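Next up is one chain by itself, shown in structure tokens, the form predicted alone.
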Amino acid sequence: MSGRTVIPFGPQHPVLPEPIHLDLVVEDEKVVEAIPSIGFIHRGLERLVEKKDFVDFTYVAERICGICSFIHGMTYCMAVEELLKLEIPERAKYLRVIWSELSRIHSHLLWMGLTADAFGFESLFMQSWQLREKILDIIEETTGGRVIFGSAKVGGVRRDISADKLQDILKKLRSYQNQFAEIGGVFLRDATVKHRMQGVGVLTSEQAQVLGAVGPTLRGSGIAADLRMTGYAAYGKLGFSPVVETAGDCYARCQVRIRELDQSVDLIEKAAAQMAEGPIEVKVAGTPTGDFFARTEQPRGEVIYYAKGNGTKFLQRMRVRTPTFANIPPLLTMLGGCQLADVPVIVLTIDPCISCAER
């Protein structure tokens, strides 16, 4: 149609941490339609269940994504544990909560830094990532890894955290909350940031539900949906309730993530207070039979693991539905009608992880 132009966005772009390609159909500076192309980094990880036994495959699951690595591994283990009818120790459930919430904090801080960089707000980017490094230090102290934790295993967890170390972690996290408030305050009160985010990329609650949005993208549109409400691991004993904003724009999604930083610290404190002494794993016996869907809440939203066992040490099938994959249809809706300059900000507010979306 005359007057329309197709502008390629990605797969390599300064604000994209991973490759995704969008054909943006524009009229002047207005985006009329966005057409996605994915598949640049497909690695065939799901097929490896035929070559790695169900215990060792935990390491592969963790490597689907470096940011959500622990929750990937934990969700896979939950699916296999159900097939094996394993009940893991209570202490392991609380440790899984602690590492899951540390993952959420470092993921949200990473997102805040990338978003600040998209605005050209370099000092805010540096502050966000400097604080993220401190969270990664805690993760390294407790698991031995900064990106891939390696602490999730079928039957529980591989490592324990001593009482003294827990108290040291809590002391550090409480001190970091002041920095969360300082950095978050810039995002929520700075006039430039508000101008770039308020009223931009609006997704109504009806659209979010119909299109299957998950995570902060869904909760930023007023829907109180969070898999932690189902009580998996030890969440059912921690009095959890989701963070919700109603505006449905980029600013609301930013608010959700910033408020979740303090919520994650509160959950870690509750888990540490309630966690009793005891074993951290149970012996794995038998082989998986049957099939099961395990669902958990990653920083970006709901992840689903499907595992099918046939009575051998190799799973017959394993499939993953990640939050980024679920949030792509809502993203395309948000992009329709926006200004071309707003595209990078809108894309970042779903916190895309393309290595998650492509296995």
The other form holds:
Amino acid sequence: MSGRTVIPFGPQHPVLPEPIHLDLVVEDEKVVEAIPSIGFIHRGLERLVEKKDFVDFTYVAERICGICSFIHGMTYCMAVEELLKLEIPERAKYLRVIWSELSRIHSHLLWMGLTADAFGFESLFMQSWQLREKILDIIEETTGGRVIFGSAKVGGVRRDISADKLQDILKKLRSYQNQFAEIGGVFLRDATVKHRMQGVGVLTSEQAQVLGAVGPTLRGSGIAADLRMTGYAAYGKLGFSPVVETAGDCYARCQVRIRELDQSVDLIEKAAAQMAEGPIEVKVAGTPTGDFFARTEQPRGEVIYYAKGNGTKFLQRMRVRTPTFANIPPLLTMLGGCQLADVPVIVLTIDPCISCAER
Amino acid sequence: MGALSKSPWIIHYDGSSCNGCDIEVLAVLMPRFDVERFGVINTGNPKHADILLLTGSINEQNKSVVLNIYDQMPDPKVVLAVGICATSGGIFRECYNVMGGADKVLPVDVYVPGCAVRPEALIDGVVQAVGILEKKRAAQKAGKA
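Can you swap the form predicted alone for the form predicted together with its partner chain?
Below is the entire complex, every chain and molecule, led by the chain shown above.
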């Protein structure tokens, strides 16, 4: 048996569009330990609350991450609205659900593409992203932006979706569901894909609980936890139960995300059916005082916004706890004992968003 | 016209961006925009690359990484600053851990603003970068002769 070698993984690595650095301690081809070092994308934006007032900061919050940007902006707005004691109109709540779920679909398709790339299935990568472009088209039609679209605002949402447009979107989404099934089928049934994912990177439900995993990583390990169950925005009225798989391996996490695609389409359908006409925003008055934790479910898991106001137009303190940050300890556990060649796939199955994690 | 402008190879590095521009960089490689029809190939190896596509701003931690990638690239090479963060620091320029745009450490040839950058603008930027690459190659050749 040879001794131990340390192999650096990242920050610039072909499989990752973002920089994360891992020191992989290996014995031959087996990883015995993974030591992370982060901070390549740290911007320090939490302190920007001292320079940008609570309305302007929505734009900064949206730019914490370009993939789940809407949900970041929305969660920030929810925290500030609570401090201002604002109740936003019903229609705004449903619109927030629609854009959140569109973001989730595009994020999951993006993840499917990147994962396909990680195990070397180039055409599947292309097809997932081609489908994702169609979702981005819907986002662009309704908001004007592709990835960062500034639709959340303190007191409601910035734009409305007309009834005709909504019917058109639903029709499109229903037609895309066949394609979700087709691409999802390749992930779930193809022998080569199964070979790379089944039994790889196992996280037991005890480990997931103890290490504080969130999102599909947690649900793939058999724990039915999803912040949407708390019923924020309009989720309380949509009848929702989380997608859960029990195996805890890369394949289970993949199954969770593929099943969530259909779930998101269902949620958009239900929201569209229940949504009544009405105003989409309320006037913002006063300045934030007190403190509040807003918690929502992002495509990657739970995000927490803590905001503390002191009666001025600048927040005193703002803190974000993002899902990828919570998923790094479970990732290190999954990496222990795996083969070196499986590292990229395992890293990708937590759906890492380093921009979120480092802020 | 040399081989460089027929098939420029790109290396992408995310400085400290929000991911918005990074996913647009990947999106232009997809069937919708498909820059591979111009011969553009995304490589992970700096020694294979002609164009450095940098998103996000520069900070103390990633400065050495960016320089390291740039130094490894063979001459002639072109640097493309993608998105407003790589151009000037953008919305984050007042953050304590942001030094500014890519030009703080590298000679930037083409700036592509936008937050997030539009894929069309990005393709336009790459086309301009190819022109500059060709000029640099011609200058290099003339210098040797």
